[in-house]
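In the block that follows, a single chain appears as structure tokens, in the form predicted alone.
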Amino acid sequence: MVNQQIAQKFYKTADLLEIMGENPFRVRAYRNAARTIESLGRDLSEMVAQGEELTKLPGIGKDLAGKIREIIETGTFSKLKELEAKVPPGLIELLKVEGLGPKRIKTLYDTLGITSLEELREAAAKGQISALPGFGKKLEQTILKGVVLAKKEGRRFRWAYAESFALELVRFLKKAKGLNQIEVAGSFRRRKETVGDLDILVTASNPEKIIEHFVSFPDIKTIISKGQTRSTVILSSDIQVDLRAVEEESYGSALHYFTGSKAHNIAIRTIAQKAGLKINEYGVFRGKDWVAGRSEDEIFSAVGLPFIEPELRENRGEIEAAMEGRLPQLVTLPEIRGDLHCHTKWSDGQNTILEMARAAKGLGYSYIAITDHSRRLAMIKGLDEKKLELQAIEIEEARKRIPDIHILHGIEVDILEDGTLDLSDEALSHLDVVVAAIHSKFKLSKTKQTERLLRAMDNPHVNIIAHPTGRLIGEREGYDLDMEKVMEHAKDRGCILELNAQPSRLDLNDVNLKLAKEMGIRISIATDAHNVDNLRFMRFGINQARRGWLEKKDVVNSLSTKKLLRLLHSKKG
């Protein structure tokens, strides 16, 4: 039972609770809890198994750490089963739709009866839901958007909650005597933001005994398939996994092939069959004869081409840029230096910032912004100007405590509709850093929301743009915006576009980072951290960054602190 599975039933009790129009203390409890979980940095297996006490964890009390005990040790808990039982089970998928919550679920099953995503669509279709108090024309029409998005999203995971298990089954793999070589291949392996399933591939010197071990692991829900070299089976959490057992001359080959992606696969193979080659799973072959295919540096080198990284397969370029020889130097987790977006209980974070500092310094980095929320968002007791001169204080004993790392004081600020700020430039002149970000009024014109960007980036105290398109995978499609017209104000402007290392968001995608690349545009890969174990986060915007051929030179939290500065500074002139 890993954390991210326990999260998971936690978010889904809040979800159920509030369809039910439950205390809304008690659905806040639930998600806080979850969001503490899914952050660990600790398996909470092992915390149990070692009698450690779960209520030190932020948020975990006495009640909620016996759901926690009772999840691992018997797959669910008691609360959880008794909602299931009174909620319809599609009610649940709604969720994932634009525009609605769990309030307006329930007003939709007491009045219409809908109780899946067709009932939904077919409702907004004929006009039923604008027709219902609070809802209106606008909203069934952001409904039917919505429906479409989750539709279209189907059975896909965000790439960090396939981890946990990609990683547990690895472990578990590793335990089976005769495994040779093993790697989670697939779209998995090109750290793409959203997986379908798993494909493992091993080499084994008995491959039915992988297999045999395969089919023990604890968290299979439904075995689908069990051959000599081949097993499917569904997991707990309804994520699908291959394994596949291949011979060690063809392992090369079978690692690219089911890599993918497909576009790039096929790219391969044309440029093999102009050399008189054919590449497959099983090698690459010159008629009969097996010529290459026990590593994919074979099977790259077969077609005259260097190593490409999997995160690069996409067929957007790469196949071209390794022709020529400019294929990217892409950035390393080592080579960041620090995180330039972090929230602290100033704020709606969860650690003081003092805390903050010690957890960015035990990362090895060399500096660490706080840049917690303006005054616009008040429930989660955003800075005003007098907060943000109390912090500046605290900022420096911090400073004074632990001299080796550098703590720059900043805000993220919320942009106004009309392209303002939330806090006056004299406040802003004082900070080492600005981040700006818009947390409201989503759905504005494609012309007024660039445009209020636009007039943002215009601000001379402004040096970052956090998550700038506003998109929540599989939740949100980001704000309608011409993106092209941002990037080139950014450029002009010198402002840095953000990549939001969040697993939610990812923000920058990896199109627009290329673009941005492309353009000249700096990037600052941040995390968002609202507490210590946040900041791990970090790996995923890495993941993203490479997706996006970023290499260090185009990351600007990669700099040295004096470096950084310099460049913070330079657009105040």
Ligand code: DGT
Given for the second form:
Amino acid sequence: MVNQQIAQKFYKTADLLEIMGENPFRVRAYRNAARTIESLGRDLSEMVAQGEELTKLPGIGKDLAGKIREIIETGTFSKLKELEAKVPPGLIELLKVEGLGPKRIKTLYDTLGITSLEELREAAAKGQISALPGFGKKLEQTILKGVVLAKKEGRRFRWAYAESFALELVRFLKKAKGLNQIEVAGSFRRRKETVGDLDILVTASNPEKIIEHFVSFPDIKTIISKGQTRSTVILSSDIQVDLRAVEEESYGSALHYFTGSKAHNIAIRTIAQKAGLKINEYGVFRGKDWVAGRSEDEIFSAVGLPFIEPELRENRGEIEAAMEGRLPQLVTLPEIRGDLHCHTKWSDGQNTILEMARAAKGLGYSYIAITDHSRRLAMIKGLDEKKLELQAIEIEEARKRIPDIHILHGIEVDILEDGTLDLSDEALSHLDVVVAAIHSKFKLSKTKQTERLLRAMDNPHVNIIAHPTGRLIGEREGYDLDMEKVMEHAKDRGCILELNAQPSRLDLNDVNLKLAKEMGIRISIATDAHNVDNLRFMRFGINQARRGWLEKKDVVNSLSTKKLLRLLHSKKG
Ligand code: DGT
Ligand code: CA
Ligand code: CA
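Please give the other form, namely the form predicted in complex with the named molecule, since only the form predicted alone has been shown so far.
What follows is the whole complex; the chain from before opens it.
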């Protein structure tokens, strides 16, 4: 039982409770606990096995600690089973649809008897939804679009989510006798933000034994197929896994083939053909003769290219760059020197300034920026000018207590509808870094939304635009923006754009990052951490950054403290 699975069960419980219209505090308690678990640095099963006290974790009381133990022992817990028996399963899926919360879902269920995405789509298409009180035409359109997105994304999983299962499975497979090489290929290896299925490749002295071992993995829901060298299963988390065993001499070519992307493979094969070679998953051939295939290096050198990192293999110019010797030197996690977006108990974070700073120091960072929310977000205690001043005093104290990490005082200030900011220029002028973000009015027209962001960047104090598009992977499309205009303006104004490393955001995406890089815009890879464990999300940001071709020089939080401070300060000048 991995942490992700436990977290997933708590999220599900919260959703079900909400659909049932039960106590909002219970709902929130489950969600908070799920968030804590998701970002925990350690394995809960291990903690339980070692008799550690779970109640010391933020948001986990006696009751939830008991439920965690119940999940670890039995795979689920009685409250969840009870809820699942009460609520039709399709209703949960409806939560993925933008514009639909549990309350509305309950209404749709009670009035139209809707229990699935398909039924929802039909009802929306027939105009039945807009006829309901409190729904309306506009919402119906939003729902209709949301259904399409939910259906498309429904079968894909966020990379970080897939990773926890992939790692567990690989650990399990490595216990099999005779296993030699193993790699999770496909979109997972390319670090794509979502993964359709996992493609595992192995070499082994006795492939059949490995297949037997594979299908005995305890977490399998369905075995789809089971042959001598390949098998497909579905895990209880609904992730499909393809396992293939190949010969040692084909391992490199199979790894290249199954890493993809398909478009990249086709482009490589075309180059091979021009050189009179044939490439497939078994090797590189000249006529009938096998000439290479043991390693990926062999494959690339057979077509006269240097090794191309998996994150680049999307046929977005990597092959041309490889030919011309101008492949990027992709940024790596150890090059990161700090985090420029995180929250504390001052707004909606779970840890104190001191705790966050200590954790950042523990990661080997040179600096961390404390950027709590501004007052507009009142329900999560956003800071006004007065509180910002009080926070400055606490930051000063924290600096004295841990002198060997630089704590920047910042804010995540709300961008209001007209592009002005939620705090006075005077208040912002005292800060080391200002991160500006949109948290409301997602539905403005493209022109207005773009104008809003441009105006925010005009403010001389704004250093960074946080999660620039606002999308949530698989849940919400970004706001309608003219990205090119936004980037041109960022360039003009010396504004940094954020790559938010939260697994559900990864915003900017890979394509926009590459565009930004080409335009000479710098990027802040930031975790938006709400607790000390979240600081570890940095590696998800690194994955996306690499897919966006970013190098160390493109990333502001790879700078030394001195250079960073100079850069941040230059915006005001
Ligand atoms: P996914 O699973 O949708 O996130 O994306 P991938 O890239 O993992 O795709 P998948 O699982 O369908 O196939 C794994 C790799 O196998 C893919 O990246 C490239 C390779 N592949 C699959 N089908 C074809 C094909 O028809 N032609 C070529 N050249 N390669 C293919
Ligand atoms: Ca795949
Ligand atoms: Ca596959």
